[in-house]
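Coming up is one lone chain in C-alpha cells, specifically the form predicted alone.
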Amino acid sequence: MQRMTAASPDYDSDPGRWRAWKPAQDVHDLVAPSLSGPVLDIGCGEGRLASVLKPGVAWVGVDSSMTQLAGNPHRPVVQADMNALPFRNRSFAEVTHLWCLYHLDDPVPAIAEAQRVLRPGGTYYASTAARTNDPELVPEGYPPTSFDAEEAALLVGRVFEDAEVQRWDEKLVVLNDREEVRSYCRHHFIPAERAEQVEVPLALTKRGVLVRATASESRPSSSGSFR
C-alpha cells in the first residue's frame, strides 16, 4: 500500500480556521445513540460527541490541542497523545477515533492503542472522508492522506478482526449563501476563489465512512500488537 501523509493538524495555531463552520449533523450523532459508556472520546475536540451523548453516559475526552480542550466545555478531559493514551488496560466499553486518524503519520499504531483500552467486546468507532468528497468544489479531489475512506477499513483492520465499513455518498450538507460557501472553504482548506465560482444555495455530496469494529474476547490483557 502507498504511503500516504498526514494532513498537519492547527488547532492551536488557527483556531479560527476550525470554527470557521460547523456541519448541522455530523457522524456524532450517528454514534451517539449506540454508546453506553464509558466511552474515550480520542481527538475529541470541543465536545461535539459529549453534547449529544445519552444522559447519564460516562464520557472521557482525549486531545493533543490545548486550544481545543479549553473550548470543550464538558469533562473530564486529558491532553494527551492518541499514541500513548494514559489509562489502563481495558477500561472503557468504546472508543472513538472521530475526525482525527489522519493526523497521524501511521494511524496503526493508535487504532492499537484504542485496541488496548477497550474492555473485551466493546466496540471502536472511527471516521473519515474519501478523497472524492465534495466534487462539486474539489473536482479533482482532495491530496490523499494517511487514514482517508479509500484505506481505512484495510488500516483498522490490521489492529480488528472485524472491522466493519458504513460508507456514505449522497448530498448531506446545503450551504444556503455565498457566505456560509466561503465559511466551508475556509474550514476545509479549499482554495478560497471556489466560493465564487459556484451557484447558491449549494448542496454538497458528503463521501466518507465510518469504521466499526469489537475487541476481540480472547485477546492478551496487554494487546498492543498488531495483526
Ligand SMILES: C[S@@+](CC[C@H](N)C(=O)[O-])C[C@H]1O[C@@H](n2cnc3c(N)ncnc32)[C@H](O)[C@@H]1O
Contents of the next structure:
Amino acid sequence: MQRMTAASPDYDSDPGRWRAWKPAQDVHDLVAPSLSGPVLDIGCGEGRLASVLKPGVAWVGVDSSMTQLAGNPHRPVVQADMNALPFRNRSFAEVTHLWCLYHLDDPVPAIAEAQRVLRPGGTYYASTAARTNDPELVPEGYPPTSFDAEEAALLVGRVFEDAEVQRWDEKLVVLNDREEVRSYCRHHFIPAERAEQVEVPLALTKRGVLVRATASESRPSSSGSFR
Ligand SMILES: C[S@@+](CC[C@H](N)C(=O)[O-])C[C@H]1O[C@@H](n2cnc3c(N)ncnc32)[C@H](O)[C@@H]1O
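Follow the form predicted alone with the form predicted in complex with this ligand, if you could.
To see the whole picture, the full complex is given below, headed by that same chain.
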C-alpha cells in the first residue's frame, strides 16, 4: 500500500490560512443532533461542534494548538496530543475526530485512544474529505493524506468492529464571488491562480465521509490503551 503523508498542522504558524474561509454548514450540523454527552471533541479547533450542540450537552474540547484553543469560546478545553489523551478509560458517551486525523502519520493509535475513553456502547465519529473533493477547482485530485475518505472506514475498522460510513457527493458549497474563491483556495491549499480561472458564482462538488462506530460492551476495560 502507498505510504500516505500527514497534512502538516499550521494552526499556530499561519492561523490566517485556516480562518480564511468557513462553510455555512458542515459535518458538525450532521453530528450534533445525535450527541447527548458527555462529548469529547478531539482536535476541537475553534469550537464549531460545541457551537451547534443541543442545550445542556456536556462537552470537553482537546486540541494541540494554543492558537486554536485561544480562539475557541467554549470551555472546558485541554491542550493535549490526540495520541495521549489525559482522560480515564470509559469517560465519554461520544468521542469525535472531525477533520483532524489527516494530521497524524498513523491515525490508528489515536483512534484506539478515542476508543479507550469511550464508554461501552458509546459512539465514535470521524470525518474527512475525499481526494476527489472540489473537482471544479482541483480536477487532478488532492494529494493523498494519511486519513482520506477513500481509506477512512478501513482505518477506523482496525479499532472498531462496526465502522459504518455516510458519504456525500453533491454540490454543497457555492462560492459567490471571486474574493470568496480566493479565500477558499487559501484555506484548502489550492494554488492561488486557480481562483482567477473559474467562473463565479462557483458551485463546488463536496466529496467526503462521516464514519460512525460503537464501543463494544464486551471489550476489557484496559483495551486500546497506548499510554
Ligand atoms: C482542520 S482543524 C479542525 C478543527 C475542528 N475539529 C473543526 O471541525 O472545526 C484540525 C484541528 O486538529 C488539531 N490537531 C492537529 N494535530 C493534533 C494532535 N496531534 N493532537 C490534537 N489536536 C491536533 C489542530 O490544531 C486543529 O485545531
